[in-house]
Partner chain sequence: MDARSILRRLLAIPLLAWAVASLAFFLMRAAPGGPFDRERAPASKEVEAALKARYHLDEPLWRQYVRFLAGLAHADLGPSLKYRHHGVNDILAQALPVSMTLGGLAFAAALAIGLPVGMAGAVWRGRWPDWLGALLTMVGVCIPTFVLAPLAVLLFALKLEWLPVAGWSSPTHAILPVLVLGLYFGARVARLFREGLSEVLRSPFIMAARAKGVAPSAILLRHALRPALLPVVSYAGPMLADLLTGSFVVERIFQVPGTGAFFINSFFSRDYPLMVGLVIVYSLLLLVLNLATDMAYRWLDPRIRHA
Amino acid sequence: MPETHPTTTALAWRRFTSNLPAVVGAAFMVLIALVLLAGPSLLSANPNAHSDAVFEPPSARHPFGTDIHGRDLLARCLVGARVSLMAGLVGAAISVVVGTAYGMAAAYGGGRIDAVMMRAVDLLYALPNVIFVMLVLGTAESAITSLLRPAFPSIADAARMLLLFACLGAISWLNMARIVRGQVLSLRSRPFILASRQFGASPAFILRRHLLPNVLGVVMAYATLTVPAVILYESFLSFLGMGIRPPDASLGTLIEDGARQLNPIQVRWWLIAFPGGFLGLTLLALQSLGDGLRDALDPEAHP
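Can I see the structure of just this one chain, in the form predicted on its own?
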């Protein structure tokens, strides 16, 4: 009876399931996704509803306590985590599309094309990313305020949020471009690529049918690692007041609200402990999941 060898997918799955932190991270993210999808609708508390229960500590009525306006912090954390994860996913999606296309084009073009394109990446690396996002948001804020907000306030808020997500994605694709370029450089001289060229295949065909499927696993793994980086950027910008604006909330704005209440007289620890813990656990789970996927789909990265 002929010996059967496991497929590449089976080997990757075996490597992933043998990585306990990655499995725990994946299970935690599934749990978080279910909680964020169903949680806010199951809570009776309105995340933006003010009440007289100001600075109420954690209790059966308010498990995470309340803030300065008497709003339920658990509901605020669930809604804020939705926004932060959305920022991470949108930013990672932009990073994947732009970085993959740019890295593949640079590596396959080779020579002077590759040199010019990667020097442009080096130049963008030298720019302070957070300052860039703050300048773009500050410039666009006046245009959105003058053109959209008077007639369409809800559309103006959505436009600003989408612009924030786009800016976060725009500063996150550089690492992806370098990773994809390295993968394509190692593949472009393989026999199946050379054979495809000999048969007259166009560069677009080779990129789409041969190179892209071979780098897709690594792209997926590093995209998972991009999500926590973008979430951290968004939280930092929101902490500085340049990200999500009240009454909307993200984990960054909730941490910023909690930091304002830190004082030696009255320690309202729940205002920063719960949003900070939520953010920290989510980032840790995403990082573990991304590391596990990278080890499973790109075993040569960690021999």
The other form holds:
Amino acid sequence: MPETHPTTTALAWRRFTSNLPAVVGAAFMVLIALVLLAGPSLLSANPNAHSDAVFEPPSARHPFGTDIHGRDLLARCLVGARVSLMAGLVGAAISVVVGTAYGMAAAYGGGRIDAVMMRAVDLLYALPNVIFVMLVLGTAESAITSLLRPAFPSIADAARMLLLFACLGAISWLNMARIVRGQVLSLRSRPFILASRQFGASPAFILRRHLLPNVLGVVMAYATLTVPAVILYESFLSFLGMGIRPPDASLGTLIEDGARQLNPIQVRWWLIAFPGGFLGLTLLALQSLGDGLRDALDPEAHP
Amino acid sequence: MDARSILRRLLAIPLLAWAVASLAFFLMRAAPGGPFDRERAPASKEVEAALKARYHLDEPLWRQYVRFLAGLAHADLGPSLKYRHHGVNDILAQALPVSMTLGGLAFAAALAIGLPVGMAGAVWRGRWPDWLGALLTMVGVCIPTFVLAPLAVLLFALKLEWLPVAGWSSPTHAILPVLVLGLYFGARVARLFREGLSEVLRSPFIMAARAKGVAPSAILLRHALRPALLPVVSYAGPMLADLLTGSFVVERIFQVPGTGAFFINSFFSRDYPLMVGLVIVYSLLLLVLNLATDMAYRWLDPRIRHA
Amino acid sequence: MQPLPRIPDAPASQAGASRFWASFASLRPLSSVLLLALAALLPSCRPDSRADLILHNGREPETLDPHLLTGQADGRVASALFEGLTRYDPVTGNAIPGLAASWSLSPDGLRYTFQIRTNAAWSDGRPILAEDVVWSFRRAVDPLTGADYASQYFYVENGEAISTGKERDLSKLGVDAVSRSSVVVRLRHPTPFFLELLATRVFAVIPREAVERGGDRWILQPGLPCSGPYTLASWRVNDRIRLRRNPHYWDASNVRAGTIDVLAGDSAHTALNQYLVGDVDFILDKDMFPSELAEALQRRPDFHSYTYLGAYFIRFNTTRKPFDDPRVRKAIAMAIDRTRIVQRITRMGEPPASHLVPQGTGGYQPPMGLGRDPEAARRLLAEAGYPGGNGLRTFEYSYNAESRLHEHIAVEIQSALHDVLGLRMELRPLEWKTYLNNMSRLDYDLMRSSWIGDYNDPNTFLDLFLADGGNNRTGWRDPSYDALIHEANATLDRARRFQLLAQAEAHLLRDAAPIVPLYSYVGFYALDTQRLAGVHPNLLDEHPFWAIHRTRRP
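Having looked at the form predicted on its own, could you now put up the form predicted together with the partner chain?
Every chain and every other molecule in the complex is listed next, the one we just looked at coming first.
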């Protein structure tokens, strides 16, 4: 067999697979993805089916117990997690893409461009986002009910959900933009960037090849903070009547419901422990995965 | 940043705050319903009209806006439409110091928790202190304050009876809300600091320092610390603004009479002047803190030049 | 090109402890500024002496002006500050003499003459006179005051004409001071519940001079003269209101607590925790009991529940198809399982009610409405042209989103309508003002609703659905219903009057069904009788502060 130099991808793959937490995290995420895709239909319990078994603690029949309507909590956690992960990932993705691009552009552009772009961020940040979300979702809501629903009832729900996710992303990219900008400002004057610029590299090339990899770590770190933030913000929107519509659930609304169990008189622990644990494990896996990916892809990283 | 650009930024702050307030002023009016929509209909149309006339809500929007600007010029944010005996100024004067105390203490707690944990995570990346820190961070990130706060109350106030359940009448009342908010934000600080520090510790100049035989503690404190704080500082500006203007959930659960509740409630009740007043305060704070953040960049990383 | 960061040539051995600490020196200015700022702010956290009585009042009152207020939290405090000609009995909740010592009613039932107590006095010691009463009543009914509850004056001669702007002269109101201490009130028609009305806040007597001087902030003036058992000592928004006993109150010797702290808070769990540890003596607001703890609370010895003047019901938008068809409305009414809702969701012992007026209101016996009958429901729906729910569009059930209780009930109804009638109902949670706005604009299909009685008489519920009532909000109007209500209220004979009202209610619920009542409310409170006395269950849920007192030192 001829001696070959491993490619960058292969190197990255090797670095990733030798990182145990990352592999475990990735495996867990794959498992969750599979369960979430297939799980709800595999389960015998319908997440919205009422029964007389109200507030039952976990049992063989209901591994996660039941809620006030006698609904199976396991089934509800699974459908809820699906919604929440979608919301979290879509929201975080929007925040990463928009925030990173915006922050890098502002910092690299510098001067007046930077000033104008960052004042715009300040302006949006200072405006209470509940007003923004309410107006966007409220307007869209009536448009969807009056126009879309009569014609395409099945698309209407999906459209509403997508809009909700987009809104969640739209309010969470601002901090990302600030953080990325700070990083790029510091990187901009590093020797390797300056050298590259002097050798005639285009700004796009510098941004993509030099700056992006170097801000990736912080971006990843902040993205893993954004996912739970978006998931929980969704439950706040539900409280305002703008999130997930009952009887559907999200992890956020399940956890909010469960938080009411934290009282000195009567604790139905399963209502908070399972949705909360589910969220915690998922986020932990996501973080390990993010860390692993970041370490594997970072050209400067060393084992 | 030189003095001139700082001055320019400072001068822009009132202008931006005015822009945000105007935006909020008009957007609030676009929300359905009004401050005097109630569960019980008013006695007659005349009563409703009189109420609206008293607060000039019957005037065209531009006149209301002019009125608002005129009030602003006298630093008068107008009457609250919900809390009808109180002006917005009175409410802010009562609630802001409370939220600022709580927020300031929580900010200190967040840094006290977040920076050491983040540093341990970066220095011993992948080893047990990192994992311990990751666990603590996870708790702070995954457990929302509306779960963390009741848990803390159950344990420290009801079970152990060390601290009061809720209220704001003695320094001991501040401990639990400060810890809950501190852990929440501290976890985020830890996460960002760990990442920022890892990044710096890997960079060539630190490697060079290591190769030269500089002591690890000196590398950390003299060279790595400051640039590693960049992401934390970027995050800290808005975070401090959020903290100083109060947290809705924490103030509600601990019954702290700060501004947090008003941010949500003024919107719910369409209390236009109160909402706009809060937006002004918040945006002023945010803009000042963001300016401070940008100034801190220079101090943290002298290579940053603002063109 | 920027130079590389300077790296000092420090041998490893020299980097000792001193340098470690020295490197923090650069951080010191920042932290000291922070500490200074905090030290300056800490006084906002100031300790208070404990009041004789600490009550949790739920939400922060919007106003304590008794004429303007609409919220229950507002009313409870305002009642402690200002009294009317009658006041609430702490035991029964019925109207008993307040500022008026006695009264007489003319034989035709149209003319009340009230004698004001000789010892009735403002908290500054000046006497309360008949002209104070007249001025207060005129102010409340003046449309410029903007009192939502001015409609309670419509029973008084010219009250409605003044409130609707048809009569500009306030002195035309049927209230006159005939002497220093007697007031005559002329009614439009006999009003059997008028004395109960007089105990409501909008009939409270307030100090003219202070109101005219103080503008919107009149209530905050130091030394404000109060007509009730307490005066306002301090008010910190969203925190606490401190009340101090009014030494000149006519019944001051029976006012038990010297100082009262009235706490405001939005979190039910917090209120309950405060009660459990003894930081709060009594929780006044039933929204401050977490509904998820219903059964557990009911097992406690300090927990009491009782009937209460409130109804939970669903409104139909009768201007929208298919809900303009009474058969569709009735089918839905008969498909809902009320027992399941009260046993599984509300769980505080609420009586399921197919009738609107709660059992026992003023001695009235409400008729039965439409009970659960799935067979008949399906039949009616088929008759209306939607057999098995086929052809009936997906419709929405709107409710205000802040309360989980409404959501749980909505989910139950959704499931019942689907299972029994094959209907597809979507839930539409709405933020509070949007909910109210949609209700008054008739922009909904079905909507969760409730009503709390203002006085102990069935009319407080039944006049909601008069054709031109501002609170109708269903689009339903029926002249025969209006005629019955008007006829009943002009009837002096109690039994005959109730018979007519029952006839009207039966017509409303059984024939037309623009609403579906679900259950009547219960009041409940936690009262440790070892610790507190002076609170009694009553239909109106009125617990006057002056009667409440602690039996033990904390």
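A quick note: this is a predicted structure, and the numbers were derived from the prediction, not measured. Numbering follows the first chain given and starts at 1. What we label the rigid core is the largest C-alpha set whose atoms superpose within 1.5 Å from one form to the other.
For the motion between these two forms, the hinge, where fit shifts from one rigid part to the other, lands on R245 out of L212, M118, L185, R245. Rigid-body analysis between these two forms: the smaller part rotates 27° against the larger, C-alpha superposition. Core-based superposition between these two forms puts the Cα shift at H62 at 3.3 Å.
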